[in-house]
Amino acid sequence: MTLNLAILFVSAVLVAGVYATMSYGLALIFGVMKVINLSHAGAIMLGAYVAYVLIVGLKMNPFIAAVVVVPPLFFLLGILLERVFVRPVRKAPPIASLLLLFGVWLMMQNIAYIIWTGEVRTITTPYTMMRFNLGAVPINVNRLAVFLVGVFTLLALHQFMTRTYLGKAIRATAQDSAAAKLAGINTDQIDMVAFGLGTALAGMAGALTALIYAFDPNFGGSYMLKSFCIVVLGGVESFLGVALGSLILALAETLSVLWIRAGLQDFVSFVILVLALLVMPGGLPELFQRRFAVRQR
């Protein structure tokens, strides 16, 4: 029993790296632009298909394709989406951008159906079946590599947001867009960059996830739900909070197989999302602040 729990725990930690990578972009876009980006699911799905073309069609190294090639392509896609679809409705009621980006998601989905059909596809690499043992716990090399990419992404984002002028401008715009504009920051440009970065992260997450799971044009919807749950749990103020929320969700889903069928893992996400919204709408940071305030008294 102890060994089974250890295997489940390690599996949850590795899955958390994937969840965190696909949630960073959603948190970044909402934090800066206050836009609920439903096209996030489409970017995840297209990231998987672009990785398929690069790895299976062009025989590219899977991690070079997913980490080096896909993000710049999707950064440009994000800039295009922001300029064409998001910017014209920025001053409209929030429902306008919500419905518009939902429509963009459906467009992406149908484009994938036209190009690749609805056939379920997989990406098999030399790392897919490679394993090693950590004690008595088997570790899949592919999943470990994807997890390490997630950790590296977290560290790189932290350095970018805290050490660079552009990162500080993004944080300032997220905290108070009007004040940032008065300070001389071009907030329109920051919005464009934030949407591009968020889309790049979503595309990279889709490419990495495709190295582990099968996918089709419907791929991305359930992962967007998980990303919403993670952002609610971790809050939009900190990428570290997103990483912690990813770990909590991955642990809850993985350990839930001890009590419910594996196919009901999305149900676990729904339950956690509802409970988080009811109990701590500000996420874990707000909960920690409350606890700290109580202790101070």
Partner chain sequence: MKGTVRTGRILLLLGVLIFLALIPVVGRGTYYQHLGFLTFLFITLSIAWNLVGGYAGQISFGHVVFFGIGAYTTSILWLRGIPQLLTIPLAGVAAALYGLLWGWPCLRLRGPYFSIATIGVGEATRLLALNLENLTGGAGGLTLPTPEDIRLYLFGFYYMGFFLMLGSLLISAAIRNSRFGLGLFAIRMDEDAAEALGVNALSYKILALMLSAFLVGVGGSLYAQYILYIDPGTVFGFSMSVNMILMPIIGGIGTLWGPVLGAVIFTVIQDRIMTLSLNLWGFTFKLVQFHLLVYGALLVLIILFEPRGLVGLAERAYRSVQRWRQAKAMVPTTG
Contents of the next structure:
Amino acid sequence: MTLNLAILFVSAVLVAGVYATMSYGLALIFGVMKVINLSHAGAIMLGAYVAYVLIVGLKMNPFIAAVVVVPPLFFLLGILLERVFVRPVRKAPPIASLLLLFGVWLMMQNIAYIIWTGEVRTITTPYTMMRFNLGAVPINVNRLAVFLVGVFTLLALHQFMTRTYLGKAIRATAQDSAAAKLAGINTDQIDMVAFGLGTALAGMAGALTALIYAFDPNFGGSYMLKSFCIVVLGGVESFLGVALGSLILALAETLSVLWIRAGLQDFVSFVILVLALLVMPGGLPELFQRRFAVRQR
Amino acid sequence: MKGTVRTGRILLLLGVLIFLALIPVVGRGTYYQHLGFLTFLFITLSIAWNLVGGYAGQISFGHVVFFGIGAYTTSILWLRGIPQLLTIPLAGVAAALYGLLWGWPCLRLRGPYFSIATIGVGEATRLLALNLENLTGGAGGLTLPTPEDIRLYLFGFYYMGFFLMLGSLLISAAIRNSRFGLGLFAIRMDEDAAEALGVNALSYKILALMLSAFLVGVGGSLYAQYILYIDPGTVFGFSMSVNMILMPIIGGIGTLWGPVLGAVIFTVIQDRIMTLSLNLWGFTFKLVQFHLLVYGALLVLIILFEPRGLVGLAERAYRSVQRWRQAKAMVPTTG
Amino acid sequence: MSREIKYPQSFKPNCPKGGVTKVIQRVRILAGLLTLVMLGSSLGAFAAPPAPKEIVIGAALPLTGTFAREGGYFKDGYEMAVKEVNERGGIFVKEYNKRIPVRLILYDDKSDATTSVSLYEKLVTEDKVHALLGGYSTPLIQAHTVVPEKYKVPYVNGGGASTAIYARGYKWIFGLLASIEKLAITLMNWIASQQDAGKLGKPLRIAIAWENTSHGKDFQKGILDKARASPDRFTIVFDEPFEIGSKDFTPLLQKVKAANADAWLVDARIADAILMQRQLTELGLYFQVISYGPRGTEKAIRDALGPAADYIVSVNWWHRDLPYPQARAFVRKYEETYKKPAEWFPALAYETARVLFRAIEKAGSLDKAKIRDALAKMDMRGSIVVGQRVWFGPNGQIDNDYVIMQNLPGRGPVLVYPKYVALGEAVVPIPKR
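Can I get the form predicted together with the partner chain as well, since the one above is the form predicted on its own?
Starting with the chain above, the whole complex follows.
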């Protein structure tokens, strides 16, 4: 039983790495622009397919494809989306951008269908079948690599956000857009960069998940919901929050199979999403702050 | 002048309704009868979604749950021996209660947050229906008994669909002109301001959701009895929710006739145009391959350029024609 | 959100041109020829009532969406059978004392149940078909078979095996796939034969997983019934459904791992089988026997999995190596025409269409009730199906034998069971890697 728990725990942590990469993109866009990006799922799905083309078609190293090639492409895609679709409705009520980006998601799905057909695809790499044992817990090399790549990307991004001018400007805009503007930050440009970065992260997360899971043009929807759940749990402000949210969700999902059918795993995450939205709209950080505030008083 | 326009409109409407009522009598058992039923059903769904999404401005991505609840309530009760016709109102009530169940907490969420929650509710409900085999038959679905005289049966259902559509339209029109409707519009404009003016926003929203759920539930019930087979993938599928969003938005969100127009165009496009194939440069393209691209693009264009949809577009065109006429009338004719 | 929105799939440049347009073109040419023939033979045909120009047969297949791959195979099989019969001038109908060419109307249901129902409704009420061929996949067939039953149109399918389709007392529905329960029972019988040969232990600890559809439930029922009947041979240690189109089976597999089973028996579709076997290898699970029910030995699976597909056992309705001359002839012709390996899908589709043609010929009429009766009385010998005979039970379903094959390294799938068609010896238990 303890061994079983250890295996499940390791598996949850590895999954959490991928979740964090996905959610951070969503959190970034929401934090800076207050836009809920429903095309996030589309970017995850397209990321998976671009990786498929690069790895299976062009025989590229899977991790070079996912880390070096995919993110810049999706950064450009994100900038394009922001300029063409999001900017014109920035002044409209938030529901307009939500529906608009939903339309973009539908279009992305259809484009994927036309190019790659609706067949479910998998990517099998030399790493897929490799594994080693950590004590009695078997660890798959592929999953570990995906996890590490995700975590390193987030750490690098964290450095970028805290150390560079652009990163600080993004954070300032996220905290108070009007004040940032007053301080001389070109918030229009920041919006664009944030949307680009968010989409790049989604694309990369898609490419990484494609190395583990199967995908088709509908892929991404449930991961987007999970990302929402994580963002709600962890809040949009901090890396730590997103990491914590990812871990909580991954653990809840993975451990839930001990009591319920594996088929109901997604049910757990959707229920958590709705509950989290209701109980703590500000996420875990707010919950902590609230307790802290009470204690201070 | 105004009076004649109004009478003209009413006459036109009556003409259309009589024409629709006569379709199965003239072409009994034809494909048009089937198409008619589906169109009525989609119009109902579209109008119902519009009560919440259009009038109250709460965009729901999970409306299919009501359709599924309606379909399953009817099927389960019918298979357990409850008279078939009695199950129809029960299906509506079950859907409305389900709406109360999750609407009561979720409608506290504002705008986009509510939308996200509805995606979660929709998917969670589908997964439940898949896994509660003893009740729902799981993914295998439920098969309903085939009636004795199927042609007469379907003939009857055409009119049930017809009256459901009429009823929904009347409800929608009545709400538009009522205090309740004005409250919903106020909530859509500015929820806080509405509250300040004494509108109990939460109960208004819940009431709208339950009403909408009732109509969709009855629609689901009719669907199940018409098709005679349901499974969670179909009656709880996300694509049905997507259709329910697309139809009213394409037609004109928040308007009375927009959802009707959207639904009619949607079914006609779906049935007539999407089954064609196009031969270009030696490749055969089946138009059905592009349907999401078309709907997605329509959605984007409408939000960018004409948030009131086709109805808005038509009004705009009507106005410019009138302006042109007036301008022409002003210019003195030289003889 | 695994299979929420079902959309079109892309065009395939290599595919033959769109079914309907092609058929229409062909029919136009045929119609021209037919007029000439009619002019020539009109003298002799005074007695017969005016014959229809063509026999209209319709079907809706999933040509895009989830089941696009299988739907495409069915299209090939149907079109090949229609082409063959039209090359002979059509089906001989006694009532009119002449051969009447067949016109096939094919629609695309996007793998969506409501669309499928609508299209069959359209075929019957608008296109006025004489008879119907089936679609593919149990959920779609279960939904659309209501239509032929309610309009009383003869309907034959080769793509739905679940007993639920045939358990509704329908009179107009016939199927060429033996039940999934029988598939499971065949698998268990084979395992028992391996136990008797001393290759597997008793009792064998079995883990089963099945897709959450009526197909999967039939499989589960077959296995459980068999296990209950001989508790000395089989112990079921894990039994759980999964959603079709799942993207991750890790949680399920971890539960399986904890169950410590000897045999892993699954009912899955191609995509699910690929992912499951891949993740199973990834997690380092070992079993003495692995089977994905009807799947596991297809080219698509072997290509996707490489060596990880070795030793998988599949139980199937048909296989290209069946030692019947008529089956060999089909394989040769199919593979020449379509440049694809002859899987069971096109074979069963082809035979389904031929059975319907045979029924029309036997009925000697285009009267729907007569065609139905001919189907009910059907006993077709020299068929390409296992056992070479097609007949239907009172529920409308065939009850012929299954074949079992195994992927052997370097040899691909080899028929191993039953004895009368076996071409090799099964490797049991699977060697540890």
